[in-house]
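As a starting point, one isolated chain is supplied in structure tokens, in the form predicted on its own.
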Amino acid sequence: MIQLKNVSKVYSNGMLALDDINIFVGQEEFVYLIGPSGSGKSTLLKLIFMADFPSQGEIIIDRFILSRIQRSQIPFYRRNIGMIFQDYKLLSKRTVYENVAFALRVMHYPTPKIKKQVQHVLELVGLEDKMHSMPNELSGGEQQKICIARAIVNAPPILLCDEPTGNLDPDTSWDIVQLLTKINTRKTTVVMATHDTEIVDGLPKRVIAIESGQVKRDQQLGGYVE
């Protein structure tokens, strides 16, 4: 599903963000990426999403070999990946419905299907009653749930989460992670970057620890993954 082979990333200022990373994530897994700020977690997610490109190594996502994808084809590749950000990135002048429907409109879904899909995912995240609200009328937790709905509205097989609970209180953070777990049970592979040890300990999943751009630990519930 997700495979990184000897992947390194060096930025133009000489900073080594990832150093010879080797990771395999299987279909329908839920994986935490943990590590301190600047360890390379966000860089790794950006490479998978093709928001950035590795300096060396190979990334294979399902049937896609990323080094062989033309830049013009990246938007089509990204239809297979949902992305959730810490800072929401909602369209401030559009309603909840319009925010969630936006990606489907870009993909030229017919209007009846857009309505059906948006209604479905808003029900899934428990915010169908907020359909006509504006983002600034929602709490932080509600905004993040709308981001989740937007990310999964076209049922992508992979969901990437970059510190999705970073700006939320503990109770709301727990709600978000339980929602992500529910999405995972619907056959979606989830990779979540986080520094919240309470969540990692409270809802155990596979943990990949990254420090200074290297994998320091890869531990499954039952023990280490070689």
Second form
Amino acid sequence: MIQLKNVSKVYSNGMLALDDINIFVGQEEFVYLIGPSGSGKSTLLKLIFMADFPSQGEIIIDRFILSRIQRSQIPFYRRNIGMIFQDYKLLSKRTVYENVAFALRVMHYPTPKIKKQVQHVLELVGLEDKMHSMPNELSGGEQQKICIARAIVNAPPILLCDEPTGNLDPDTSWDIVQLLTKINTRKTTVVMATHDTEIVDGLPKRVIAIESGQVKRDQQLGGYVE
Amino acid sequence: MFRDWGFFITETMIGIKRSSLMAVISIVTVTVSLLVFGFFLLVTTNLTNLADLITSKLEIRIFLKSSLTQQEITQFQDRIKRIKGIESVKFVDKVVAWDEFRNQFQNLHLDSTDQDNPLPHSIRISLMKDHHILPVAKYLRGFDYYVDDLVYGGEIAERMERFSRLIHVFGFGLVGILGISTLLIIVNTIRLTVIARQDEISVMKLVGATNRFIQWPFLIEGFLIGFIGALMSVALLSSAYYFLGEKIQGSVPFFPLVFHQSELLRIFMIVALTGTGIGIVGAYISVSKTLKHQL
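And the form predicted in complex with the partner chain, for comparison with the form predicted on its own?
Full complex below, order starting with the chain above.
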């Protein structure tokens, strides 16, 4: 499903963000990507999302060999991946419904289908009664749920989460991770970058630890520390 | 694609509403630029019309060689008639010309003298409207077997020709400069809208929107700014032209102002299409430049 072969990333300032990474993540897996800030977790997610390109190596996602995807084809590739951010990246002047529907609009979905799918996904994240609220009227956890709803509304096979609980209190964080687990059981591969020890230790899954751009540990049902 | 139009138009309206002041300023700028552009087109058209009219009123007079037979003169007349743009060719017998001359200048008492007729046979040629006298006169001068001398008010004709050409060159130059400045204004206006909506563009990219999809609302906005500006300038120009035109005709009735509906419609169409075109092209340049650097 997700395969990185000898992937390195050197930024233009000479900084080595990823150093010869080899990872394979199978279909329907839930993986924690852990490591301190600046270890390369976000860079790795960016490369998978094609928000940046590797300096070396090959990335294969499902049926896509990323080095063969032309720039103009990137949007079509991205429709196969849901992305969740620490800062939510919501449209502040649009309602919850509009924020989620936005993702389907750009994919040219017809309006009746948009209504149906947005309704369904908002029920899944528990925000069906907040459909007409503006994001700034909601709590951080609820805003993150909008972000999750938007990421999964077209049922992508892969969900990438970049520190999704970074701005949330422990209870809400736990709520969000439960939601991600629920999405994972619906046959979605989830890769979650985090440095939240409580979550990683509390809900053991496969752990890939990255430090200084290298994979230091890849362990099934591992904890935050070895 | 068609089902997206509702979305695009809504997005455009949201964009305009959010930066309404900027949109109004852009529309006013486009209107003013197009007013100057349209005014210049009207002036150019009228001056060209005047130049053509004066040029067309001029006639060419050929003084024929005295050695020519009547048959040769007829042959030459036939050749002249075949030249493109010739309206009329009139043979003036030297006896008739001399009589006319004596009648016209009776104060010279030419009747009382034994003066022989000094005038040669001649041909008067007038040209159709929109045909320039200069090239025809130059061409006819080449027939030196027949032509003893040729006069055509050359000085005036050449000046009018030069003036007409100057107006065109100056006109195109000014129109070019105005066009580019209007384009730059629209590029910057749309860029401000693009910057104001940068977050939305990032989110659109994030959820897999193509550049073309992102561009549409901005292109519609550019179209609307250009179109509304063009409509306003055409409305102002036409009312001012008819109002001032009547005043000018009242005080200078011989001035040949252009009032043909088709000609004016052509000018107003050029103004409207230029405004709308510049609006769309400006928006395209602006948004493409922004999107080009984003992944």
